[in-house]
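First comes one chain, alone, set out as structure tokens in the form predicted alone.
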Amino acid sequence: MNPRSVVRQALERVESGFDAAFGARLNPLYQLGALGWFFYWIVAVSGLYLYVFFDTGIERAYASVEYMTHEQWYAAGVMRSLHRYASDALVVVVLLHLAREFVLDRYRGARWFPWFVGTPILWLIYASGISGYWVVWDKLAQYVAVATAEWLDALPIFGEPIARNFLHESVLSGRFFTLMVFIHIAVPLILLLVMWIHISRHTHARSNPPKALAIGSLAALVVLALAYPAVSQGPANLNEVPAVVSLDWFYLPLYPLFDRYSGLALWGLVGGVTLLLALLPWLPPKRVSAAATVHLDNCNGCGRCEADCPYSAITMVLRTDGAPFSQQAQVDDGRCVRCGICTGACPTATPYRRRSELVAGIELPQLSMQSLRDGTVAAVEKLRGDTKVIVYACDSAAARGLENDHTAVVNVPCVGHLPPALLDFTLTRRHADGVLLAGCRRGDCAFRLGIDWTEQRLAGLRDPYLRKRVPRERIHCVWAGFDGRAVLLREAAAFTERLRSLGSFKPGERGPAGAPAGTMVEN
């Protein structure tokens, strides 16, 4: 097992603990991106409120902040603390999000774009936070301003040293201070634009966490703000050098190094780390199979593949073959992640076709509907025993070791790749007595929407939907993920015993009225 797999298993075990505490739908580790947006808006709203009372003049800046902190502690004071702690939380969730995507290998191939765009997001977040410390104009602000100016002066890009503005009180210009305030407002606006670009390729992007998680996060920040309000560290005085200051280690971890290393050395460190992060998707590049292919003979331009694609890799364009349809699907190879969810959405992806070649309107060349049907039939033919189970497992499911005399495993990139008609075919043609779908952990689908679309198709809420003639009690879903082997083995055994009690499947068999679309089990 390679180091990445070991770290991934450790990560999933930690996430299992969060699942137990919060439930899969509210697990904050599955909502890091959305939480980043949420904390950004808290910072923005609290910042706008504080700006109403903030005096941008250098002589009055500190006094206005002190007024908000102490005189209006119940409103502006709380807002100041929210502004501070939400900013810190933003750094935490962004860094965790980055680390998690790296461990799960969700940054290479067609996914390079959001990772690459995320690199300047880090710079913008830190520029926003560091400039925010300047405007308070206390001793910490003085230390940060002088250290930052000296660091910038190490680059030969300014006509005159910026640090000269902080030699003593009479030198610092009010215009310069106003410029710093402007930067602290302008940079977050640029950050907002880049954050939007970061998720622009994601369809149905989740930029808002679940309501319960948002309320809980906000409540925790409010409690923290009341228990440990953010305070200043005494007024800045350029005629004195601050002896002791308390650092915000989320935003200022490099600053103690300024006293030990040269500015150019630290620029080299930061620049090197930035370059490494930006180039990681190609170090090494991900080996990818062929992208989804459109077969116009079977594409009626319905647009379901476009609607279900998680990464905006499919667009509907004007028809080119003269068929009596107005549109056809077109795949962008550079955006396609080879998940096959488009095939699961295609109404022509039906294994029942006999008179013509089994070719769906859109499918993965390396796992066509023909090969998927043939693979299912071949796998089941090897089974022995009275109760036969076919397991369709995504690449992130721990399906190893499930095969036995009565259980066969067919691997697919994502459970969303499976058209409901294939489950219908497998059961009603009596190839198996039950179908088990094994996928990623709920809330953490490797392809974002595979689990959601699968459940909605089984429940008859999304086209193409599973026909009513298919007994739902013979379909079992286990969302256990990469580290959920024990859960999957246990559930597979229980499902087999339940099928034995039901007996062999008989054509025309129906489940109870209003029966749910299979049983869902989470790790």
The other form holds:
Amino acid sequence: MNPRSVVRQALERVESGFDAAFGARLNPLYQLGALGWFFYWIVAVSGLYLYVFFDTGIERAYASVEYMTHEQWYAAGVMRSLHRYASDALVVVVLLHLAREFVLDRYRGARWFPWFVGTPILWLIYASGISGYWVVWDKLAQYVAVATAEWLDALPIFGEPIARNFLHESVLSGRFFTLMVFIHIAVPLILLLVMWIHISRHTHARSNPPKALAIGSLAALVVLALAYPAVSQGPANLNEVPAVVSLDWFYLPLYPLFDRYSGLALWGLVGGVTLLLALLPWLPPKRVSAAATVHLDNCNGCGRCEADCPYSAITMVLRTDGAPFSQQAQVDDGRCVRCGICTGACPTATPYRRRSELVAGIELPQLSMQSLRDGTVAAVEKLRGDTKVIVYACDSAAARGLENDHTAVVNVPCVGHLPPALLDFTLTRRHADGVLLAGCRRGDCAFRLGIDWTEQRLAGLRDPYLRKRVPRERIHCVWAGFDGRAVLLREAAAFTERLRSLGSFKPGERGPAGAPAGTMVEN
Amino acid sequence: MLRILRGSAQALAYAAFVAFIGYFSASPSYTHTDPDKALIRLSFSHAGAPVRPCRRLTQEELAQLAPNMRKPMDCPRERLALLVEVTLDGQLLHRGSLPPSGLRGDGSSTAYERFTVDAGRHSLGVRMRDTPRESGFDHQREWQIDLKPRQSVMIDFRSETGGFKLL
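Can you swap the form predicted alone for the form predicted in complex with its partner chain?
Expanding to the full complex; the earlier chain stays at the top.
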């Protein structure tokens, strides 16, 4: 097992713990990006409030912050603490988000774009935070101002050292300080723009965490703000060295290095890490198969593939083949992640066609509908048991070793690749007695929306629907993920037992009234 | 029961998260400079003399120039590097050559150095050469100072107000 798989397994074990506590829908580790947005908005709103009382002149800045912290502790003081702690929380979730996407290998191939755009986001977050510490104009601000200026001065691009502005009261530049206040407002606005670009290629992007998680996070930060309010560290005094400072280690972890290494060496370090991060999607480049292909003979321009594609890889364009439809699907190869969710959404991906060649309007060339149907039939034909189960396992499901006398496994890139008609075909044509869908963990689909769309299609909430004639109790979903082999084995065995008690499928068979859209289990 | 357990686990997770945030947002503290020491900073911006004196062009040289370019004096843009020395109690603390800024070397030289020193009484000297002379210095100053712990002083240079100043 390669190191990344080991880390991935460890990560999923940690996530399992959070699943147990929060449930998959509220698991904060599945919502890191959305939590980042949420913390950003807390910082923005609290910052707006603070700005009302903040004096932007260097002479009165500290006093105005002190007023907010002590005189108006119940409102502006809490807002100041929220402003700081939400900023810190933003750094934590963003770094976790970055590490998690790396471990799960969700940054290469067509996914290079959000990763690449994420690199300047890191810089902008740090620039926003550091400039924020600057404008309080306490001892920490003095230290940050001088150290940052010294670091900038290491670059041979400034005529006069910036640090000179903060060395003595007689040369203190109020104008430069006001510029920092402006930067502290402007940079977060730029950050917001880049965050929007970061998710611009995602359809149904999660920029809001579930309400319960948002309320819980906000409440926790408010409790922290009340219990441990953010305070200043005494007024800046340029005639005295701020010898000991309480650093915010989320934003200022590099500052102690300024005292040990040259400014240029640190620029090299930070620049090198930035460059490495930005180029990581191509180190090495992901080997990818062919992108989804549109077959115009079978495309009626319905637009379902466009609606379901999680990565905005499909657009509907004017018809080019003279067929009596106004539109046709067009795939952007550079954005297609090869999940096949578009095929699952295509109403022409129906395996019942026998007279003509089975070609859907949009397909993955490496796993056509024809080969999926034939693969299903061939797999179940090998089964010998009295109860036959076909498992459709996505690439992230731990379906290795699941095969036995009565269980066959067919691999698909994502469960969303499966058109409901295929499940209908498999069951009502009695190729199998039951269908088990094995996918990623709920809330953490490797292709973002595969599980959601599958559940909605099975429940008849999203087109194409699973037909009512299909007995739901013969479909079982296990969202256990990469580390969920034990769960999957257990569920497969239990499902087989249930099918055994149901007996063979009989046409017209109906499940119990109000039966759910297949039974579902999460790890 | 399960609900209570899950609720408790969630509360624990939130508490751990904010405790982590709260602690590392201001702890542990960092000792940037020994609190018993004082700090001397040298910081100024000053242009050295031109690398050579201006020269009056000959009539022949002027005649070779376009009529609108005929300035009688040829003055170089490039500036000399500054030589700066700082002494403390007679000991050389710093000696450095400060090259002029700018792609043509025609800008001011800038100095920015910091020295952490023991608190107490000291004799602080600074001298600078900004002309083509071979030896000696064009500007120098010495102060008797009594530095308190954590005190920060700055040596500045303003040619228009008499040279070096201790701020």
